[in-house]
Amino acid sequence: MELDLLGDRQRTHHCGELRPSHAGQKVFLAGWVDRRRDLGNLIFLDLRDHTGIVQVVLNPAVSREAHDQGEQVRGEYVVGVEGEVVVRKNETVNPQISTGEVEIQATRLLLLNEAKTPPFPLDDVARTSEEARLRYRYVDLRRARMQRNLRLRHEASLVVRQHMSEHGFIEIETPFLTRSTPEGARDYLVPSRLRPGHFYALPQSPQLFKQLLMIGGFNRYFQLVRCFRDEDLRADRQPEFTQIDVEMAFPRREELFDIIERLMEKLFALAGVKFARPFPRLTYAEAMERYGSDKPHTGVGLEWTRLELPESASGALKAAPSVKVLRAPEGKHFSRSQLDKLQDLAKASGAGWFSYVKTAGEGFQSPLAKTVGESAVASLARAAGMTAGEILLLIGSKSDGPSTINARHLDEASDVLRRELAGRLRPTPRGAWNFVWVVDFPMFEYDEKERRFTAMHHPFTSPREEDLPKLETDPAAVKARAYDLVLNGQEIGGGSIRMHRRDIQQRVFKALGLTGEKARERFGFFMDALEYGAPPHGGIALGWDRIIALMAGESNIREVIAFPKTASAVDLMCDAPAIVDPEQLDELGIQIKKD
């Protein structure tokens, strides 16, 4: 096939821009064949490009040689249309595209490449594997749903930056060659040539950066930046991420929340979407009690509860250290089987035990009416002010072992449980978005795997003032000046008041088992500069990819980026990661470990 050239030629005109004011005007339109339809004397194809679909005419009365080209279009290929704008008879008016009154009667037509048969069709994707779309992910990203959700994203970044520079914080840049922090997730390395055997990392964020940036007197600083992190993947997981970075100095955090609240009414506001402001608050403490969750999905209800066990509980009712129960208004038509699978969600997710009251008439059913008798489940039933069709869920926590950690699986088990709930009776309706802010976390998180207390969010959240006496007497007790903001059951961002004072940070890294020598080896260059003046400063960090899939209505973030991994961290399309040629590796003084 011979192919023509573009030459100087310019489009005078986008395919989705025309409409019946434009008719009778000389067009040169450019783009990807959608669709083509032979009907012997007239062919039309569907012309697209970024802003959407018009019909061409090719009729050998108008031009023979048009005509003849369009004989050898198929989808996908790649022409220049030179024609008239017409208005179509109102019987061929297509309501489904935007320029459905109008057509192209084609004077010319130029093929400026052809294509191979794309590898799914573009308007199906559901019957597409997501491997053969990241596989093929440049014919992937001409789909409309594609297109619309990356200018969406495009549309949303300039909002930000619009935002945050009228509220007085400028951009600021930050390194993507640094060294490592072990005391995050783990670091992606970059090995040095000119320094054999030493290392940069990735950033997981520009944490100290950023607060470098206010020791450095910039006030307020923000950038949409791109962060590392080489860890397990799930569907809100990426190896690499965007998040909106935010600092300012002598920050009040309630002024904080204003400004991000007000930007997320921006940003939502692009997909339609409306809600209160200001956003409600939970301390950390309220969210594990009520939801077992810290990042809870307050719009689906169905709290947990504590309740005070009746005289006559016995068994494992009553050698549990903490009963939690669960109304659930709609649970009535819960079959047998399906409480045997909440038991066994529950027990799973680390709870000792686990019950249930029905309604039934003007009574109740339980299985603990066979050992703490009926009259107990009533009681039971009524201080929880069951009313019918209800159901109650009990759940205990285990009699042995540590009741930290006992605790904590049985705020998992609520958690998993009240998920589970959410999803058969209460699924989230579109168009609801329920925000709330999550604030006094715990300082600090005891790791059993390595027997010592590491940092809830990390090591550069100042705590409490009134919990400083603690932090070496007793640091679980100590609560940080952190703070998430949650949205539909997602932590879309995390921040806290930091700390800037040097006595205090080497008082928390000694909490966290980092003596002097490894603090100085891992922060040396940090803690010189708390030395110099360093202000108050505090701020938060906004998951970027999640909150776009959010605004788009899409479940997964590689959904809203261009060109996203694998859950097992692999670009299919460039087939990577990759292994590197010997030579590679000689320079730079690696050998690669074989099993």
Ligand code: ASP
The other form holds:
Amino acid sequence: MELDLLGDRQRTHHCGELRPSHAGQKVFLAGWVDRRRDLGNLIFLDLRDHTGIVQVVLNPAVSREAHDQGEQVRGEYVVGVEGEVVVRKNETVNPQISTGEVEIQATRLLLLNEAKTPPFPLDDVARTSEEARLRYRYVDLRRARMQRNLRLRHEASLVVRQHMSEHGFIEIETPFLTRSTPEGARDYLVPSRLRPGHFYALPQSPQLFKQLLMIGGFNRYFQLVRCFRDEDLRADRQPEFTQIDVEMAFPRREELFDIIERLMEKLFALAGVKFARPFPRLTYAEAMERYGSDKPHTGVGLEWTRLELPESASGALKAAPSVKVLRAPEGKHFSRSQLDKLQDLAKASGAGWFSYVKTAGEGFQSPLAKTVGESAVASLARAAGMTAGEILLLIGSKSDGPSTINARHLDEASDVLRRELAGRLRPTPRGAWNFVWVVDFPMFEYDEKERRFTAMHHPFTSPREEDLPKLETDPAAVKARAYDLVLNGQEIGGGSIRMHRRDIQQRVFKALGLTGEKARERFGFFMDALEYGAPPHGGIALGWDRIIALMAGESNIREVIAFPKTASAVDLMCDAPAIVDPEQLDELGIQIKKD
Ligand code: ASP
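Please give the corresponding structure for the form predicted in complex with the named molecule, as opposed to the form predicted on its own shown earlier.
Following is the full complex, with the preceding chain placed first.
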């Protein structure tokens, strides 16, 4: 096929912008053939560019040459169209597209490039495997949905930059080739050629750099920044992802919250979403107690409470040191097998036992009746305030083993059950936007495997002032000045007020077992910096991909990233990671172990 050259022709318009007001104008458009319909004497092309679609008519009576050219084109060919905008007859108006009232009578058709048959139909995401979409991402990106999502992302980034700048934050880039940073995941390492045997690490976040910028006197910093974490497979994680990273000197938590809430308000307005401010707050302890999770979807209700067990309850019930109950209003929807499933879930998450009480006519029905008797069940149900039609779920902690671990497992079980119930009873209503700040996190969590405390947020988070004396004596009781922003059950950001004094930072490191030469080597430069007049400071980082996905109504962040990787961190399109030339390894002084 002979192809035409574009030369220095310029498009006069874009496809999606043509309206009846353009009637009579001579235009030159260019784009992809979205669809071609050959009616013999007339050929119709749907011409698509980044703004939309317009119909082109190839009529031999207008131009035989253009019509002949049109016989050769197929879907996704790249063409240029010269012609006149004409208003369609009433009966041929297409209300589905914004340009549906007009069409282009082509006087010339340039064939700019041919295209193989696309690997999948562009108008049908549902029937396309994600593997194919990622392998041929450049084709997939042509879909209206991907175009819309990435444009939204762009608009949103303008809003962030404008908003942060209005509040005195300046965007400063921090290095990608750096050393290990402390977010607790595995690092991506980059070997150094000039210092064989030495490695850079790609930043898991710019945490230390942003703190150093505060020490460096910049007052307020932000950055839309890529971060890299080598974590194990999870459906909706990307090894490289973007954060809005924020830090301010002399911070007031309330001011930071207000700035972020207003940012959320402006961002979600782009998606036509409104919600009330200020966002509610929940302490970590409350969140765990009521929802069993530090990122609860508060919008679905379904809260756990504690229940003083009536005297008459005995056996397994009384033996459980801790019991949580949840009243769900739609008891009749729970079949025996569904309840069995809830029981399995509860046990698998580490609860000691699970049971339930249903209303039955005037009375109650429960498997507990066998062990504690009908009247104990009735008083239990009354104590929980059950009304007709409800079901009461009960879970109890294990009675043997360490009580703190049992309590954690009970929380986990209450979270798992609540999610299961919410999924079944209360599918999140569209348009419900439940933001909540979770505050007062514990400073440390105990790592059962490593048998030591680790930082729940990261080791630069400041303990609450009133808890400082407990750092050495009772680390488990120390609360951190850390906070998370949660939206509809997803953590979309987190941050903290930091330590700005070396002595306190040192005590925290000590509590984390970060002492001696190793700590000095990793964080020595930062400890030194704290000695040169570090101001009080604090900040936050927000998950940019997740926020855009929520705004775009997408459940997977891959839909808002141009070139994402699979859940196993592979780029299917360019086949990365890849084996490199032996010479490259040689230069780096690296040898690959067999097996
Ligand atoms: N560096 C933290 C993170 O990436 C955020 C922060 O503490 O500001 O999660």
